[in-house]
Every structure is written in C-alpha cells, then in structure tokens.
Amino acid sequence: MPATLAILDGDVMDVAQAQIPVTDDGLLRGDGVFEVARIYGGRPFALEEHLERMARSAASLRLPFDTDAVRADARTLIAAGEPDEAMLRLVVTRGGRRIGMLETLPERPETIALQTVTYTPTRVLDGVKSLSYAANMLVTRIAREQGADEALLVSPHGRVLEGPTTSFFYVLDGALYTPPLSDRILDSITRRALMAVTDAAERVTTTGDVAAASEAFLASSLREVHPVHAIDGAALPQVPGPVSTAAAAAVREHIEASLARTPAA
C-alpha cells in the first residue's frame, strides 16, 4: 500500500519528506490514534463517522485531539492529490503530530481463506482504534504461516470475534449473523452500514457455529464485503453465496447514496 502524498501538521508534501521526531511516543509506544477511510471518485466515504470515532478513541487515551484540524487536513490532502480511488490514512500521535497519507488500495484475491487464532482483547482499549496494532499484525502472520490469507480472532473460551482489521459475518441456516459488540469487538463503520441495510443480527458466535456456516465474509471500509472460501482448511459450501452477494450489493448502494450527498473536497 505505497503512499503517494502526505500532509503533516497542515503542510502537504511528498510522502518521503514527512518526518516526525524519533522521540514521539506515537512511534516509541504506539501511543496515538488512527483511521483509514476509502475514497471513491475523489470523495471520502463516511469521513465524519471516521472523525467521530477517532475523537472518541483520542478521548479514551486522554490524547488532545482537534477534529476541525484533522478534517481540514483530510480535505486539503484530497484536494491536493485529486485521487480517484484511494485510501486515506489519518494519524494523531502523542507527540502532537497530525499526519495524513493518500495510499493506493491494496490488491486482494476475490475470496480468502481464514485461520482461527486465539486472541484476548485488551479491556482498557475497548472501542479504541489506537496505533498499538502489533498484535493485530502478528495474528495475520500466524495465519499465513498456516497457509491462510487472514486471521479470524477467537477468544480463549472459543468465542469468535472479528478479523484483525475487519468485522466478521456468516450465514447459518439461511440467516446472516455477526458477533456482538458486547464481545468487545470494534464498532466498525462498515459493520454499522451492513446492520442497517441487511437483516444481519448479532449472535454470540462459537467455532462450532462457524464450522456449520454456509457462507462467510469479512467487512471493512477498504474491503466492503470480502467473501471467505475456507476457514481452518474447511471449504464453505457457497462462495460467494446469495446472502453475501445481496449484502455486498446493499452496502455498495448505501455507499453510493452517501457519496452522492458528499461534496467534493
């Protein structure tokens, strides 16, 4: 996901010129917050929702956060870069630096295989999208070591949670389900959209439920709906199945309707 252009504390520059002090605790301790939004046709989807969540994360970390300044950075960067399809990364560090980057969208296979990896959420960071993502990146590497594309996080008690950077949805007996927020998963913006435009319901989910699923997909701002073809080496019966296909169409319609109301940067 190479970055093409950056903004640092309000100044647009080539990404290679964007530098922060090595003493910044955002670097040394992962102390900071971030969001990643997708840009369609030069317009960011759900930018205000991303900023609201970023502000909540900052408040939880007791991190000073200026929503207006970060919003202005995002719009200035988009106007300067004039991207068509891209991702927008926004970061605020403990050292007080505001960073924004335009990055190319990552290439992914049409469908993916998941590997369950045991993971224990950190209670003090519930709902916080912080820079402390080492565990999230590690579980992906563990999954790939076992031949899968991505990890599916499972609690030590066998409750299925989410992907490292995605929400998880699955179909059981024809109904669409997702693990509940009460299991301390991230309140994903795309997850919210799917809950609004489909009949998806929250369900405490076990590995047994996943083994019996007929369809599954991951959801995120960058992926939208990403079908899963296997979990723990077992192929799913329908890839993508009718429920996943309908969910993908519904969330894309929701995104396009939202973008139509979004002014250009």
Ligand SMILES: Cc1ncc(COP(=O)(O)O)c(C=O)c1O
The other form holds:
Amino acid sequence: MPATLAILDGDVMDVAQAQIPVTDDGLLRGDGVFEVARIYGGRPFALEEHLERMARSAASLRLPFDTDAVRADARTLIAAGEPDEAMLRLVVTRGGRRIGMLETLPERPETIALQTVTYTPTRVLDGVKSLSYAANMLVTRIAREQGADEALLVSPHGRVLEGPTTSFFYVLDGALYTPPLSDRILDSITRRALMAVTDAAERVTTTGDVAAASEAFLASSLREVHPVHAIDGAALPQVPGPVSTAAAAAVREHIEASLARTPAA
Ligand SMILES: Cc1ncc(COP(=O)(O)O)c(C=O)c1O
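I've shown you the form predicted on its own. Could you give me the structure of the form predicted together with the named molecule?
Below, the chain from earlier opens the complete complex, with every other chain and molecule after it.
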C-alpha cells in the first residue's frame, strides 16, 4: 500500500522524508500502537472511534498518548493531502513519535478464499492494536502457501476467531453470526457497525459451524464487507449471498450517513 504523504510529530512532509531513529522501540520491539481509518471523498469515517480505540490500546501498553495531538495530525494531514479515496494510518511509538500517513487503498479481488490457521491470542495484548503484528502478517503468508488468499484464525481449541486484519461473519440457517468479543478478538469498528445495522449476533463459532455456513464475509474499515468464496478449499454455496449483500448495503448506508455528519478536514 504505497504511502503518499506523511506527518511526523505534527510536520507534514513527503513520505520519503519521514524518518525516525532506529533506536525507537516501536521498531525494535513492535512497542507502539496504530490505527487505520478509511477516507471517503476527503472525509475520514469513524475517526473518533479510531482515536478512542488507539487511546485504549495505548493505555493497555502504558504508552503516553495525546488524543488531541493525534486528532490534529490526522486533520492536518488530510487538509494537506486532499485525498479523495484513501486510507489514513496513525502510529504512536514507544520512542514518542507520532506518525500519520496517507496511503492508496489496496486492490483486492471481489471475493476471497480463506484457509484456517491455528492462532493463540496473546492474553496481555487482547483488544490492543499494537505494532506487534508480525503473527498476523505471518498467518496470511501461511494461508497463501496453502493456496488461499488469507487466513482465518482458529484457536487451538477449534474456535474460529477473526482474520488477521478483519472481523469474520457467516450465515448459518439464514441467520448472521460473528464470533464473540469474549473470544478475545479485536473490537472492530466495522463489526460494531454491522451489529448495529443488521440482526447479526455473537456466537461461539467452531470450524464445524463454518463448514456448514451458506455465506461468509470479512469486515474491516478498509473492506467494509468482503465476501468469502471458499474456506479450507470448500466452496461456499452463495457468493455473495443475500444476507451478505444486505449487510454490505446496510453498512454502506451507515457509513454514508456518518460521513454526511462529518465536517471536511
Ligand atoms: C485483528 C483485527 N480484527 C479486526 C479488524 C477490523 O477492525 P476495524 O473494523 O476497526 O477496521 C482489524 C483491523 O485492522 C484487526 O487488526
């Protein structure tokens, strides 16, 4: 995802100029927090929710965090870059650096194939969007080695959790479900929106449930609703099915209503 423009500790600059010391523990130990928000027509969706989650992540890590400064960075960067459709990455490191970047939206196939990969959530980092995302990046590589597009994380006890950067939804007997937050997945902003605008319910989810699903999709700020066409090599019967299509439309309407209330930067 090529970055175009950056802001470092409040100063806007070309992304190539944005550099931090190699001694920063954000780099050396993945000690820091991040968020990725989507920008639609120049306006960020759910920036306040992203800032709130970032502040919670920082509090969990005992990382000093200045919400007002990060919000001001986001606004300044958007005003300077005037992006239309883009993603906004926000990072705060243990070394005390505040980083923001505008990046182009990644291209993705319309539907994707998932491969389950065993994953144990790190209890102390539950709900934290920390820079320690190497495991999340690795599971996608493992899934690709097995011929799928992305990973679906499953606990050692067989509980389906989420994607490495997405929430997971599926349809069973016509009803829409998503694994529960109590299974220590990320409190995703898109997941929350979907649960508000659809009848989706939390459900402890096994690999057997997923094998019996008629539809499935991933959800995230960048993707909204991203239909899944196969899991572990088995094709899903409906791609995208009616429940997924309705959920995608409902969440898009929710986003548009929210953007209409969001002032341009
Ligand atoms: C592990 C994980 N789950 C779910 C999501 C989706 O969260 P959101 O809808 O807030 O973008 C993300 C986002 O990056 C994530 O990293």
